[in-house]
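Just the one chain here, the form predicted alone, laid out as structure tokens.
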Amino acid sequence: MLKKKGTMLSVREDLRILDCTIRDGGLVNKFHFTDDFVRGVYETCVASGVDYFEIGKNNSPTLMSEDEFGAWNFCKEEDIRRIVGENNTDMKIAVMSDIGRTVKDELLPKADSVVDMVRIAAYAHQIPEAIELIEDAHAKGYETTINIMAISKLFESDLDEVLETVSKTPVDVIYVVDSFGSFYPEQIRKLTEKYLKIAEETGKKVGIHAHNNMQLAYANTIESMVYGTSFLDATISGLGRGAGNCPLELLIGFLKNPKYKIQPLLKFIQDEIVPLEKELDWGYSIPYMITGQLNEHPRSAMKARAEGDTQFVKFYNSLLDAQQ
């Protein structure tokens, strides 16, 4: 993002773009992406100047079925290296750990891995387990983030307690996560201010991960960034669970930082994403809008989409009834 510095324009040196196309997009097809597709995303992100590439989840094959889920739900070291080699680029590699699906003893020391960052996804009641993973990953030499899920369902006092707790850990980045795509920009602004206050007191950074149920993922990402967030999550063409995420090409176009290049993204979209749209279902739709407006998990909308259900009034009323 360009900002004024005296009479000159400069860029914010603290900004980092994290691409989570494969990880969030993997929730659409159970991580059954081909090596060629994953390699294509990796190479596109390198060419575009992206700072971090999240290649998937490092869930344990002892807890989840390798018959049901593809390789990028597990991110074994040999699979990652098959795509990135030694990753002799400026872009860093990230994986995400889900609480209850990850075995910390299976995480290699950083010295033995091409991965640079471990991102921990946790709900408020899972924070004790998340802290264990954060401490273990740091002890092994990784950068870490904590993505606190479903905060739109938390009481403010509960969120304050969670933030105070995680701020005392060695985690590097604390993420504002709009899990259900239910936040408006003014809410994101207040959350960003809350997170930044904690982060500034403890020397941490803040990130934003937005979903697009109400067509606000891009707007909310920009809003959070303007108020001081440093780590910005995005996916190519918004590919991600349900309504998807902040589109990477929109974000890079907005930042106008010469470090970032949009042409490689446009080529990948025209060559790979356009055909993929005929196979996978993601992006804005009325059922996802409804779950976003009602602050509900999009699983019911995903089911309706899969079944071809277009009875939107009935769907809306059924969610309202369930909330009463």
Contents of the next structure:
There are 2 protein chains.
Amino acid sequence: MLKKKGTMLSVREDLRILDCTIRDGGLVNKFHFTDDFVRGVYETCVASGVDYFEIGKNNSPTLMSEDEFGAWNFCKEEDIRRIVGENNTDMKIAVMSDIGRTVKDELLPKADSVVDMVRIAAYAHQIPEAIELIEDAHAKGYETTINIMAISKLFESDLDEVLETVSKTPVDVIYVVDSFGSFYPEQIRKLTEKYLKIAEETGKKVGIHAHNNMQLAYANTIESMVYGTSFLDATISGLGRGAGNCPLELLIGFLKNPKYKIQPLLKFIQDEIVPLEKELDWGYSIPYMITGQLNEHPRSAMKARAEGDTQFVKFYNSLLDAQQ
Amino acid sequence: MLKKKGTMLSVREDLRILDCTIRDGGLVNKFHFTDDFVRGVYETCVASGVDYFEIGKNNSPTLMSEDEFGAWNFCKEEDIRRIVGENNTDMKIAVMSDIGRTVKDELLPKADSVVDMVRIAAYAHQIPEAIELIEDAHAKGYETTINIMAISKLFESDLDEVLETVSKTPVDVIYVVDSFGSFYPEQIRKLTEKYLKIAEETGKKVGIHAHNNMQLAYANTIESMVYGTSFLDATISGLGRGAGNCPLELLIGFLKNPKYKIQPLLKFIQDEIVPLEKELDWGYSIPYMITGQLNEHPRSAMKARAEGDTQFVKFYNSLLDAQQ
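With the form predicted alone in hand, show me what the form predicted together with another copy of the chain looks like.
Now the complete complex, all chains and molecules, led by this one.
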């Protein structure tokens, strides 16, 4: 039986908040954030006591268009330093690597970089390539995570094999990722139990990355946390692809550690997010609810939102048809 | 130890969905819905398999202004029948009574009314008056519920006394009500356990009525349900005062009983809710998050929303000041 760690009033010293506003938000606008905005998120996170700040992806400019995507899709060392300098703060810097878009030889040794953590996002079938990246980043001196995506589409036996495999790597954190925002709290708890068992046997931590398709990103994050997950992903105002993520301001409102402060977040939201909401579209809506309930990738919902399509019955039935 | 009732895949025969779109939504527009809109919600609920439809409040026209409030604040028999006729459906009709605004002698005998259920909303200190209304409605032939409000502000020993007292009445359902949207799933589970214990001893059912201040209305509803709550309140698109309620379309997407259908809800949302969202303001936003986190009545947040005030830091600090 899974036991709770801590109580409603206790401080869990193992908890780490990871802000991925720029990285997951970059999926909304192809990483075209201004330096001022990125610096604003960075400084807000420092002031709020956030533990890790994910500044973007480290895709290779040899594999993706620098005309199409903004700087935070590539995260060159000089671009990061333009924002964070030497990062003389208690907050660590993270970047995310995509399989097939990252060239491992481009990753600098840790001694030459302000980046502290490399997070590797991979589908189950990409695990061998993910392991190469994990081993390389670990050997170069970085903390590493593995974010196994789309597990709601996997056979459980395949997930077990993936977990068994990654548990033998030097990876520091294994993430429960709800790519399609399709998991209910009961399922998140069972997944947390599964991940924790294998992580604790091998001295690793577990993380949670949730999406808000069914208004459950925050609930699933605290459900997973209550049962022992240590790394909690969140974004300011839930900014992120599709229905977005667990809102950082909700998460910080729940946590009892006095080092976390909500006012800097409220300030950034009133100054920067309120105007941004007029330009970019993200967050819970009916099309995202439908793809979440049907355990589908949100791309059809993103298309419906972009086109202003509110024919929800037709949308629902077309997805049902596609599943048959 | 609280046990789960049913599994992710089972049908719970004790479950009842209660739609309160018109009643809780009436708090947004002082019950000024058109007959077409009310009939639309009624027919949508019938088609979706909803079990109870709460059409409004039965306040007395002798105590409140009929000029200020629309028909659904009073629910006269002829007004209800104009919408539902004899209600020859499987769905039952409910109205809500407020303490101090309802005149019990105005309640018709059940034989003369299409109403099936009277729900009594009361603060702890109003329980003696609530019991009078429960006994009167029960004697006249109605099903009854007691919705004890603002329990997040009560001492637990006082709540225990309230529950002990209402358990001795003929009331059929005791509702866990999260008036300020301030409860976390762990707290909802503890409350569910407390309510269920006393309800099961006295042959009653438990209900849940959640608000969405912290994006937890749906999560809290299914959390409470999983542990044995039978009556589940929801509204279409969460329409309701302030941050709104548990969205009915999310709830129906979760439940496995094939009698519940989502398409009629999607149709009503695309036809009626999408335009309504341009006129009325409800649903999750930062001011409601703040009152929820601070366990305060949403009235200050409603004022901020009405004024378009997005000075969130000032708003937060003013509430903190008021609590000191």
